[in-house]
Amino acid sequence: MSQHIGILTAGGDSPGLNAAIRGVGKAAQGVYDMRVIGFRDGFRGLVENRAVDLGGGVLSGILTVGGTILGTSRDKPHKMKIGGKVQDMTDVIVENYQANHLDALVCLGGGGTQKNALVLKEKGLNVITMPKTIDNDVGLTDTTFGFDTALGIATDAIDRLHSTAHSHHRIIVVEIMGHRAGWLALGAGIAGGADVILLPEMPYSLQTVADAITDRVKSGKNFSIVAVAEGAMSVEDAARVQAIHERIQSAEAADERKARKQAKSDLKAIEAGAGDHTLQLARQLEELTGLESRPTILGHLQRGGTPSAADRLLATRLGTACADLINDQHFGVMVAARGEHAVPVPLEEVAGNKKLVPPDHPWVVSAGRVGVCLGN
């Protein structure tokens, strides 16, 4: 009998998702005669059993389309809001998995999706994941699909900002996505010729950044481009956050609920103010350097539009490998990119494994050698 597989896309949308759906679906149907169904809007669609047949011509023409034809959501199987109440819906997912006669479930997503898939694996489901995120922060894979497209968009934006920065003798502070991982800001900053790159992994000194810009002015360069990741923090703010985390750990160890609650509240207050970080940074640099400064926030532009050729190729490669693994009954893994190969990695090793930018990474070294200020 032919196998039945389900597929869903979870977390934030990302270029290449449709290419991945197509890669899995076409290989599964055309090579292995499997039946493929999709679930709308991530894990919520699986809970609500909102299935759609991906046979026939459904997969035709979607290779170049951005977003996901299945829709997505950030719902977690074990912590899903239903009727205003957070509930564990994993048992319902198991029931719907069985009701649809599934032999495997393919989950396309980033770090959160890897964790959620592991929860379902532990419930006894045959699960396979594929790494998707523009942040490129999923561990144990060379890269994630969506990253290359976003990198190109952010680089193009920096290219365009050069002309206005140069014409008006300004500092342009451009915010690039990346809360905890700075791969996108680092890559786009280098490729776009940014003069300063600020990353979440490397707390910066505001004075060091201002001095670097002032030195450029002294050498006759009266404009600067500052590429800053969303989650970049000053040395002072990073110390505050670290102190709060230590308070949380201490309160948890002593089972002091009130102290833990207060510490978490303080942390949320800092995170809530992070949204104005780029605007504040632009104002501070203007005051310290005397140069007019303008903030630019790229936002969701980086996640939209047609996927790059590299992302289409990567998503197709991993998708067809995923179909092979299902046929071989190899479950409980993420299909990782390793060189030109697709390698199955146990979900236990992937879940919670966030790939951050190490301070000695070749990109960081290269940035420093071409004179980029990293703020430290």
Ligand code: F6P
Given for the second form:
Amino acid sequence: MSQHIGILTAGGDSPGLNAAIRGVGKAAQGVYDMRVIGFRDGFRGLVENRAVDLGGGVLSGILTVGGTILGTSRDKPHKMKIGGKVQDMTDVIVENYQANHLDALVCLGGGGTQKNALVLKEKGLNVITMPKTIDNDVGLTDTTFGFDTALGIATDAIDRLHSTAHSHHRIIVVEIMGHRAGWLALGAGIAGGADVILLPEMPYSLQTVADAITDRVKSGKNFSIVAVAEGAMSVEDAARVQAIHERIQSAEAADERKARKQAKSDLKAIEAGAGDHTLQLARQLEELTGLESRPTILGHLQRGGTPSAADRLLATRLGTACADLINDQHFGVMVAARGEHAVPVPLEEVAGNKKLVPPDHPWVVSAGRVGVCLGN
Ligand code: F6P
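Right, the form predicted alone is done, so what does the form predicted in complex with the ligand look like?
Time for the whole complex; same chain goes first.
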């Protein structure tokens, strides 16, 4: 009897999602004769049973299209806002899984989606995931689809900023996405020839950055490009964040809910200020160096548009491997990229396993060797 599979895309959209939906769907239908449906808008669509049939040519022509044909949301199955109240909707998801006679549920997403999928696995569903995010911060996979495209966009932006920074003898501080990981800023900063690269993993000293820019001026280069990851922080802010984390931990240990809530909202206030941080950094560098300075926030441009060839290839490889694993009844895993291969890794090992930039990573070493200031 043919198997029925459901697919959803969750979290922030990412170039390559449609290539992955197509990869798993075409292989499932064409090779294994499975029936494939999609759910709209992530886990919310599964709760609301908004299903669409992905047969009959729906998957044709989407390989090169950005975003996700299914829509997405950041809703969590076990903490979903329904009518203004946060509720655990996992039982409803199990009911809808059964009502649609599903044999497997494919969840395409980043770090949050891996955790959500694990919750559903623990409810007894046959889940299987694939790693997508422009942040490249999912553990146990070489890379995630979306990253390569965003890397190209951010690099192109830095190239363009160079000519205007050079013409006006300015500092341009360009903010690059990546949540709390610095992969995108580091990769695009190196590829685009940024003079300073600031990462969340390596708190920076403002004075060190200003000195590096002043040294460039002394050597006749009176412009600089500063690539700053959205999660980057000064040494002082990093110490404040660390102190808040300690407050959260001790409030949790003492079961003090009010103190925990307050500490969490203090943390959110610091993290929510990413754009403000970039504006402030540009102002501070202007004051310290005497060079005119401009901030540029690339924002969601980095997630839009057609996926790169590398992302189409990766998403197709992982998608077709996912169909093979479903056929083999191999569930509860993420299909990870390892070299030329696609390997299943248990969701228990992936959930919560955030891949950050190690300070001794070869990219960091190379950046230092070509004279990039990393702010430390
Ligand atoms: O995870 C992808 C990402 O683009 C991050 O780089 C960024 O911090 C976040 O999503 C932005 O989220 P939203 O699209 O919800 O504003």
